[in-house]
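Heads up, the chain below is alone and in the form predicted alone; it's given as structure tokens.
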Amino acid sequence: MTRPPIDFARYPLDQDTAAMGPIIAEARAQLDRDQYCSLPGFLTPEAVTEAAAEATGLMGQANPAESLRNCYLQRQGDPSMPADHPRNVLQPARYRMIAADLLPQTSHLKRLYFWEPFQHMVAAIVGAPKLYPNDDPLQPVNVICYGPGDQSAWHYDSTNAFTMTLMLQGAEAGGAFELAPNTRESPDGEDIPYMTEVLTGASDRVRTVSRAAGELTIFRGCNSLHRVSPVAGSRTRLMAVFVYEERPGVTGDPEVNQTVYGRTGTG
């Protein structure tokens, strides 16, 4: 496959392993420290141009999505559970999702995500062994489309230990990623007044991370609540999100496709 479109002169991938050292080493130094780390101006300015107008071009078959829904991602609460519970804290979502199979093949996004070398470093930068291309059809890498009003709930993501996203283009207003780091250590081990905190804008915790164009994104959306503040603006929020296992021959769920994608990918 052809190489993608990095800016080589600030990401050396082309050259040997020792050239990305430091840039690999720092990353993973913040994401420890931080649970996110960013890679600015990690494709060519093109290319996100080029990316961004592909991305434009498939909204028509975009999957609209729109719910309330807590942080699990779950639209009923628990009612054995108190009413300021973080499980019967629901809030809107709204936004519309392009999946794999819409993309080209030749499309920047799916080079990137299929060239080796570059799972070869987010391998590095997140400390697997090992990272493997997702085989559902329509997971891998898809954008996330937000228009004037779209958001996304406070939530966390799946059980994959990391989420990497590429913003390809901002909202003329709001669209802020904003993540409080560490509000859990696992499922069993929620801080709940954090996350309450979280919910209510009541915590001082809460983190902005930049998304500039062109800026690549790692974080532990697993560990820490995170959320894309309301869209303002005529110009559409697109984001790229690239998902990758620690094993090989993983695929979605059916039911979360239908939800997420308007469809289950299973033929």
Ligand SMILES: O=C(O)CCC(=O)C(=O)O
Contents of the next structure:
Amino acid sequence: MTRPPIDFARYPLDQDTAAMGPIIAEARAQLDRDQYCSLPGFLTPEAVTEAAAEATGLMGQANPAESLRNCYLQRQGDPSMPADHPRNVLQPARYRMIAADLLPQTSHLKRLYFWEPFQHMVAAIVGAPKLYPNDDPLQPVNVICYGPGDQSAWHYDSTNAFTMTLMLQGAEAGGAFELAPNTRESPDGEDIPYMTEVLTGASDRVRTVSRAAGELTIFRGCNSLHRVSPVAGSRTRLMAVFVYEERPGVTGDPEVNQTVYGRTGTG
Ligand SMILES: O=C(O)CCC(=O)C(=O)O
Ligand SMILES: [Fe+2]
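Could I have the structure of this protein in the form predicted in complex with the named molecule, to go alongside the form predicted alone above?
What follows is the whole complex; the chain from before opens it.
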């Protein structure tokens, strides 16, 4: 497979590993400190434009999702909890998902995802011994499309220790990626007052993370509430999402796939 269109002048993943050492160390330190790290201008501008055009062409086949949900991605609250408990704060989410099987194997995004030097870089940043592609037909590489008025609700990502996104096209206005670092230490160690502040818009600890086109972002979405604010203007915000695993052979839950992609991917 040909090399993915990374800006190698800035990110010398094509050289011996020492060349990337300082960049990896800085990203790792930022991830530890802020719960996210950014690698701006990761893909070449031409590749970003091409990937955005490819996603735009696939948008008609993307699965629309629209629901009220709490930060655990549940559509129903818990009547046994107080009304203002995070479980009972339901917020609107609306966007469309382009599943991995719609993207050709030759797409820039898949070439990046399957390129081993890139996998090694991500593993070094997140502190994993080794990372493996996800084997689900739908989940490994997606593009989330946010049209006018679309947004995501404040949420935690599911079980994976980190989440990785690459901005293909920003919105004209809105569509900010907002993250509240460390709203929980673990699913059993939640800071409910902090979470409540975030969910009611009263927290001054929320960070707006810069997201220029071509920027790669790795974040601890499992322990830090985050959301995408409502998009304004006619340009669709296009965000690529990559899922790596810490062991080989991981596939998705068909029920989750049905919810996210409108199909199970199994037949
Ligand atoms: O679109 C974004 O910037 C964030 C997407 C997100 O929350 C996720 O992939 O978990
Ligand atoms: Fe997320």
